[in-house]
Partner chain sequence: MSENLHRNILATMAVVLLTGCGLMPARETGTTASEPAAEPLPERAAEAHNGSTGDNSDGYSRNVVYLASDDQAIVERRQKLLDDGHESVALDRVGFYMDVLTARLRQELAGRDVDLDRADRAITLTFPGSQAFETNSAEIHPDMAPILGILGRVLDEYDASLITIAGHTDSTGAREFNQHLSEQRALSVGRHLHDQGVAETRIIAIGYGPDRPIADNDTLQGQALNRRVELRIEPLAAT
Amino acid sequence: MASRRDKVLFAVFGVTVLGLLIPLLLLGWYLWQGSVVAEEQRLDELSQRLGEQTERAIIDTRDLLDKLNTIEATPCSTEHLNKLQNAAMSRPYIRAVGYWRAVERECGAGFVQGDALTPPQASRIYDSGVVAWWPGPSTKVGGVELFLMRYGQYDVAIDPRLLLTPGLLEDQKVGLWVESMPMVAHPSGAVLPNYHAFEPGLTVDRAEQRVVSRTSLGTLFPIDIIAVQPMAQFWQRYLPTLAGVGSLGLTLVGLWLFLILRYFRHQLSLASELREAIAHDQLQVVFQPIVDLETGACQGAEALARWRRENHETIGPDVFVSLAEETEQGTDLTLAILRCVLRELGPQLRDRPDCPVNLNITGQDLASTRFSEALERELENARVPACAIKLEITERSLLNTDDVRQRIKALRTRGHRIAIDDFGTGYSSLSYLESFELDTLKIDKTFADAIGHEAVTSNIISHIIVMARSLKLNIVAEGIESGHQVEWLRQQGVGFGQGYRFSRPLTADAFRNWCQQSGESK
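How would this chain look by itself, in the form predicted alone?
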């Protein structure tokens, strides 16, 4: 009966829509006009954001140059180069910092060192003493034309590509000029109209079939941005809507079938199965030991979730964790993992809270008080102290808001320790991490892999360790697989580690036995 009813409703729906062809065509025209306005506004907002972003970067670089000129250290000494390296790492768009004596660049740090970057003639010399070299063949290093600013005895090399955030650009072309000189274009090598040909604001260039946005800003340097959206791409973007109005019958049939299929697929989708698995505590947890690199004693473990579907297919955490976040199930997943940890290791955590389990949390967990309240409730029910559960959040998920800071502070006040996981894969600087109350920094596996190799990351790990020490954070190295990695990390003062060198992820029983055999920490 239900199937027959659906067929009748489908037929009635199709006939009704066909009778509304003219109103729908008018609606299509209205939607088209609204889409044009929305696209113009989007390009204007994009240009404004890119311009302000570049402006802040240049002003910030000017301030950094002031600070560099106050450094007290023997020029080009190890101490001096370390300070330059720290400065080079402090901003994601900076590629190098150099020290000059008169007209010669004597040494530097970052991706370009020594005198490898000494352009013959400056593009601009300002009354303030700032000297600037715009990107060009003379500033080209490693295939990238850099933007240089020098003040006093120091220069800073900026990768202009990083002044434009790729995630904002999508499929439009963007060009950025500083002091009427081209700084960067996206995509690389894109042919862009001269910004002088357009007034500030939005222009619909019907002759060239494009929408052009020009934004001009001016403080330390005048900045102009041109964003171009071809009309052809705009048509392509909205083609499904327009085609739907033009061929109503076939589209409505397809839409109706799509909605029906989508409904049934939703019932059987991976997201729905995950929701069921979370609701019925069907997830499993394994534990990867964290050890003292000096003694080899177990210092705790990181809880790693595992999911096996009813058809015995194993879904990796890289899939279902992302899926949970995309479907707003992130906090439910975290709490399900917590409950599993408490079931498996509750007695041990009550007896040995100094050997904690690390629970991975996400930005969604810190976005409201729901996770914090549920965490407290679950621990009270299990009679497990807060200090027995350490919370790990990835660097990329650490939202820079006052609410998040307050929630982290409240969790630490209750006794939880906070760790930054996979550090080095994002763009956090020293000043950014200083704004949060943290306890532990976990160095990403990619840096452990680089130990002993001639790679950029093998140099960066030393600076990460120094940065963590300056913040008085405990350091845990992830992904340790060999003895020489352990020895190098110990020499650098790294206290703790985890990885296959010590143990693969273990079940709760195997983890308890492993701790006893390896000798638990005192």
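Alt. form predicted together with its partner chain, vs. the form predicted alone above:
Since only the chain itself is given, any partners or molecules it might have are not part of what comes next.
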């Protein structure tokens, strides 16, 4: 039985863990995706802007070359040179504009020393007659590889670094290709992977620990942009969100698991501790007197178990009784209480069987013959007559089966009287109870509480009383606290009562004294 219980326990535990882990993993995945998408958008926008800037600059340069070729002024005159100068100055990325005859630079604005303006091989010669030299070692001046364009008699030298707006780039590594040839990299001299190696969009390159974004523009001529960022930076950007939500989730999972574990451990350890307590008869019993409402004389008592753990924590019967039932020690508990009762109050019960002690029994006690056999044996040993032990069964634990009915009948035949406890809190009708052989009906405390409050329940109690009387059952009202309640109940014909109005639960000695005093006062 215990293994089945463990299985259930593990299953509950597993489901709990899964139920928490799956949403957590999903959340993590969602956040990761979100971060990737956000980064993709950010880099894509950046790349788009860079690409468009470059495109505009190239188109503008092309237009400028067209215009220069239509200048009417005498070549290299002051007027002509002024025009070249204006063209160069109005564009930040232009380093030089030159007027050429064949391969001789006749004049121009801006000057580039050396052979940088006459590279040995053009990158592109277009059908239109435009020649372009992409940045490379042969166009390098002062560490800057220039981009050259020539059309007709004019050429323009462009500093490709100035095609990119530095403000946009932050600390990104960016490479830009025009017509599949490298145009510019940022920062200068940065070694970037060729864009061909990557799919358009964002690639998380775990081997190289970097995030690479590729964007392609193809409006007029193909422009490809690669933006590279170390993984660490990506993490830096998105880690706060990921870590924040992730750790919150983990904390919740941890807390939840901790609580579950603690609960189960408590329950498990409590159950084994209870087993110990039962085995070693460490439970205490107190007695709450049951009084004749007419005379005030003691008519017996209900035995109530108390369990004080080794750490002095007192556990209420509502907890340990159900725990005992859950862990299949219900009958052990009942018998332990019985032994305690007989030990402490044995002689009195022998002398005065007319003042019986009520022993609470559970559904488990009636489920087999073990309890009734043990009960018989214990009473025999203590030489206490059966009539001195009245058995209280809660309405809810009363199973309407032939076996149970037979067992109750057998117990009753032996001399035990049977009381039905907590009556009114279950769902059984009185007619259902009729099928059992019962002696006493104990009305639950909630009904006594309602007396005088004109609540619906106080109406019900009258009916219960009437019907109980018609079944010829003794009636005990539980939880009586005031004289008013006593008065009312007596008028209704209720014979007995139990509650703080008469006495709180007492130790065996105190109970004996109380019995004597109440007997003398009458």
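Note that the coordinates shown come from a computational prediction; the quantities given were computed from them, not determined experimentally. Residue numbers count along the first chain shown, from 1. Each form is matched to the other, and the largest set of C-alpha atoms that superpose within 1.5 Å is called the rigid core.
*Asks:* Any chance the CA of residue 61 moves 2 angstroms or more between the two forms, core superposed?
*Replies:* Residue 61 C-alpha, core-superposed: shift of 2 Å or more.
*Asks:* Once the two forms are fit on the core, has residue 104 moved its CA by at least 2 Å between the two forms?
*Replies:* Yes; residue 104 is a residue whose C-alpha shifts (by 2 Å or more) between the two forms when the cores are overlaid.
*Asks:* Residue 205: CA shift of at least 2 Å between the two forms after core fit?
*Replies:* Indeed, residue 205 is displaced by 2 Å or more.
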